[in-house]
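The chain that follows stands alone, in the form predicted on its own, written as structure tokens.
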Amino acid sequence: MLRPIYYVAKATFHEAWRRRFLNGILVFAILMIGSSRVLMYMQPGAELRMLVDIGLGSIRFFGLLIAVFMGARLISDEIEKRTIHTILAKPVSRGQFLIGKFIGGVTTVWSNIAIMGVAFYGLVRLTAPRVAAAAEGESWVYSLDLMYGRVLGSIGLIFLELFVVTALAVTFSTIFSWILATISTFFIYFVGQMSEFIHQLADPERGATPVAAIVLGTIYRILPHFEIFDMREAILDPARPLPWEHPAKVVIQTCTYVVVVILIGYLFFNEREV
């Protein structure tokens, strides 16, 4: 049962790394991360803030592009090229094919994020001590060890965030063409960034009607809350609370959401004529 999933995932991983546009995105991301060391001096007194914002922002943005554009094509491309008939003619079920594609896709995304993360973390370790030494006597103080730990935590949250994004893209690719799957995934992502705003709109104490409270409350519960994966504001501020209470709870919720989304994708894929 697991062997077909492994072979599909392995083939998907190798095929994804041969795609030039994905390699181009990775190269451009590394260049942007490297340029953050130069650009940080444009904001005197807040160099590390600039470094963190540009570096982690680049990892999230380019990781999002890779996850969406690759994930949205994993299933739809196989259907459009008719290669799915050859694969499903072998002892590979639709469920195994879908799970293998997803695992191969998310492994590709994670490997790209790992490369970006290593580059950024190395840049932070190289740059932060110099900035700290130059800032001695300034009114603001921060802990380098705390910052290093929170940088690693932030990169880990990006892994989880793109885990969800890849699941959404793959699921939409079982329903729509790759163009509509891409648009749908981007839409859910950007709306998910506003989940707290939607939650406030659904509050009756803020003037929401009963119907609006039900509709908006339902949307709030269904949407992934992507804002919890962004901890850039807490990296340099020890007094600032992290965007979650318990890391294990975030991991469990993320994995649960991914399982549900992939299950929905399987239900659509199992009924789809290919």
Contents of the next structure:
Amino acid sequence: MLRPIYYVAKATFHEAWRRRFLNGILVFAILMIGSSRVLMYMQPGAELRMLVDIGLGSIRFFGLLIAVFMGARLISDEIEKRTIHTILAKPVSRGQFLIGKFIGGVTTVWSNIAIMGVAFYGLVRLTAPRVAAAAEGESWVYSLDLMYGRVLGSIGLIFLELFVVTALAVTFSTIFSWILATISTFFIYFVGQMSEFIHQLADPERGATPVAAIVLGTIYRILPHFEIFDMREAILDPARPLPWEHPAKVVIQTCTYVVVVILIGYLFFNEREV
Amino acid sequence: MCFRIRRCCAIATAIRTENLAKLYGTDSEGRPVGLVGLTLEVAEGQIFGLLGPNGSGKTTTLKLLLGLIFPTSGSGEIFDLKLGSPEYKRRVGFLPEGPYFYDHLNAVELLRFYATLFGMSGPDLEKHIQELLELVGMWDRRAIRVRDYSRGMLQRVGVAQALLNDPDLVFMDEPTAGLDPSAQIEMRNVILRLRDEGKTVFLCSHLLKDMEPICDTVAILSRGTVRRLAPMSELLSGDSPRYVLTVAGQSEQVQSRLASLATEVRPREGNLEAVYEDQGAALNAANQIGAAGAKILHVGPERRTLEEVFVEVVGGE
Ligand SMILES: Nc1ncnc2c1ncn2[C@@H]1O[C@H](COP(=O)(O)OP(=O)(O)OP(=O)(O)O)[C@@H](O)[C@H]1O
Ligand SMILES: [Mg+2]
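Coords for the form predicted together with the partner chain, given the form predicted on its own:
And the full complex, kicking off with our chain again.
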């Protein structure tokens, strides 16, 4: 049962790592993270803020590009290039194939984030003590250890966020061509960034009509809430609340969401003619 | 155990379809496009040819049989299992039309990948892969990546992956397309060897010259409908017991003599062929002509080519 999934995932992972386009994004991300070491001096007095913003921003942004551009092609490319014919003619069920492709895709995304994350975390550990020492006596003080922990936490959240993005991309790629799947995933990602805003719009006490409240409320409930993955504000400010109550809850919610999204993808893929 | 008994005591059915249809709509003249209703039974151990012009529904049939697309109506079974079920795929091999593979792999990596989907691995597998690549003449070129393959090389590796699991039933879509003459002969030998090993081979093609010498049974498909289904020998011998006399040369004198008794006289490959209603008339004519000094090349029952039968069945399409 699990064997075909493993081998499809492995082949997907290997193929993805051979794609120059994706390699290029990773190289660019690492360069970007490295350059934050220099760019941070553009904001005297807020060097760490700059370092964190550029570094985490790069991991998130380039990770997103990798997740979408790879994920949206996972199934649609197999169908468009007809490589799927010989595979589904082997004793591999459609469910096994889909899960294998998804796992291969997610591990590719995660390994890319891991490389970027290690580079960024190393840079923070090297840079932060010096900046802190130079800032001695300034009006704002913070705990370096708390900051390191929260940097790691932020990187962890990017893993979860792109887990959801990859699942969305794969599911769209079972339905659409890769171009449409790419556009749809970006669309959901950007709308998902605004889920809190939509939530407020749906609030009758703020003037939403009953129909709008139902429609927007439903959209809010279906959308992934990408805001919970962003704790950048809290990294340098221990007083800032985290965007979630408990890390375990975020993990469980994310995994549930991913399972549901992939299940929907499976329902489409099972009916898809290839 | 059960499996054995079935095999030795009765010829089992490899493929069975019942009004299997896949409709893609209608053409400009309102005729249905796709596969209209296929009822077939393919016994184990034979080479079955599904022949038909371009767009007649051959590839559609194969995709249905492999569960890549789903029927609009009707049903089918392979080894008594519902179409599309992964279970029968352990016993099946498939060479698609103009096959496509992961193009960043080379031949060995590609076969290794497909083998893992069957749960095959280990040193025996490496040996098996070498044998298969030698069989299709790709062992010396095993390091070349698929993206740099020629059409014929794709076809060869396609055959190797179709035979990876030592299948009992092999589907091949246009197996001889894109192959050079010697590769075509090799392909034919591979197919015949599969039958000798007791396997069932299901071929789709419009290349009649390649199919004529190998198929045991033929179905002629046209616009999604089977127009003729018969053993090849029956198809080619025709219904009438007519006889043909072939005489060397095309001299007018011989021609007029032949014509006096024959139903039909026609030139063929620099010689003359006369058709007679029965054996006696043909032998009689052969004696007369021979006594007159003409050179008799052949007297025998009329055999049509598959092409002639095909054109007759399919018409001018
Ligand atoms: N996905 C599809 N959508 C619409 N029509 C299709 C589709 N696939 C096949 N058809 C139509 O169904 C008919 C049969 O196609 P099929 O590919 O089975 O032909 P074929 O016999 O394999 O032809 P060829 O010898 O050219 O390979 C054609 O008219 C084709 O246009
Ligand atoms: Mg075809």
